[in-house]
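Quick heads-up: it's one chain on its own, the form predicted alone, in structure tokens.
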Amino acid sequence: MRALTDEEMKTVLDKLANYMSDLKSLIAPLDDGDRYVFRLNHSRVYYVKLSIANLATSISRDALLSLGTCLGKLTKTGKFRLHITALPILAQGARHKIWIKENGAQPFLYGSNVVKAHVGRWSEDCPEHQGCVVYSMADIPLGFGVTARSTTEARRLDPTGVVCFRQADCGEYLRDEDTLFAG
């Protein structure tokens, strides 16, 4: 496990900036003097307290499977792909949100995109191709995606028009349980 290089950190923060409004809160010192850091192990980026990351240095890289919250994976081409395990962190500081009705939750959790007929409400002034977190009407985060249309364009869409392209949903815990945490 090692710290991210400057280029890797820039890639990760750029991706997180698409979904979150305040990145400073991710790395700000906590009340007890500790802080959260980003660490890389087997091409996976983890978000973990510094004190725990320091304790983990005594474990060999091959023996360490996971530590903290897995945000995603750095690909061989240098891009960063967010995993569903990053949802609690994204939901805390989400800039744009979409709430879907009960009849739209199941198709979304099975891997479908969000269509206009399933949207209960959404954040105002949401631009096109911007990251958003998808919630149920009971304010439970279900996943995240990228908006297909801006809010004003989406209002004029027909009911079967796609409003949000799914990136990850909670159903992945079941669909991808064999490969989600594997190297």
Contents of the next structure:
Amino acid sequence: MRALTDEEMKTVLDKLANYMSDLKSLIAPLDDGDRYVFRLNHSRVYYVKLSIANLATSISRDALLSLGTCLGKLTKTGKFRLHITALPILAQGARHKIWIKENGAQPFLYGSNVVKAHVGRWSEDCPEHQGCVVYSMADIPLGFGVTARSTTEARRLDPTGVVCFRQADCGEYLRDEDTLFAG
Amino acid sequence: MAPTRTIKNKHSSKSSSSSSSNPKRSSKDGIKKPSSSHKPKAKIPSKEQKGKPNFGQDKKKKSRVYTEKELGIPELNMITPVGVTKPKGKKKGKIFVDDKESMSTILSLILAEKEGQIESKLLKARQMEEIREARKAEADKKEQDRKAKLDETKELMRKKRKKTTGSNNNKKDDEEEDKIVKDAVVAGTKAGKKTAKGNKKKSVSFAE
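Alongside the form predicted alone that was just displayed, please also present the structure of the form predicted in complex with the partner chain.
Next comes the full complex, and the chain you just saw is listed first.
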């Protein structure tokens, strides 16, 4: 386990900035004097309290399975891929949101894109190909994706037209159970 | 009995053969290797050194192997992913970002960049929307003009038809008029008779 390098930190934060508007709260100091840091272990990036990260240094790299919240994986080409485990953090400071109706929740959780007919409401002034967090109508975050159309364009779209391309959904906790945390 | 047991192990057999003063024992066991290999222990390496030509070895040692960099050969075109390439001239090793200040500077840089990107995206989208709306308005206007023209031509056609039908009516009227005139002409004599009957002043008397 180690801290992220300059380049790695840039790629991670760049990806997070697609979905979040409030990034500064991520590294803001906590009331007890502690703060959250980013740590890398087995090419996975973890968002963890500094005190816990310091404790984890006593565990060898191979023995350490996971700590804190796994944000995603750094690929071998140097890119960063967000995992569904990062959803609670993304949902805290989401830049753009899409709420989907009950009839659209199940198809989304089974891995399909969001179509216009399933959208209950969406945040205004959302451009094309911008990261957004998908919520149910009861404000429960279900996953995240990338907008297929801008809000104005999506208004003119037919009901079967795709509004948001799925990136990750809560169904992955079951579908990718084997590979989500290790491997 | 003891040496026969230990023969299975080569090293032990060597030691036993070397230690034993009787060469017959080994011959009895039927193992020739230890006895043959043992005798010219010092001679064989010297023979090998003398027997093989030293010229080739010396030459190989002298010939220097040049690296690609030393020869200045251009590097082959290889595909390297963008993320993998590392800048030259930098020190080996990683520089970790763990302190809050450097993290916040990176964060603010990235945030500013992203904001700019999103703004430009929104601006572009708005501009595109305006262009689309303008095009739509133009198309609507054209459609309206076309419709108006069509209506006009329709009206014209209708009017023309009316005119043509009107002219037919006139003809009928004329015919009717003609009929009336004819009737009048026919009835005119009668009418004249009637008038003659009525007008006593215009009496005609034949002279006798």
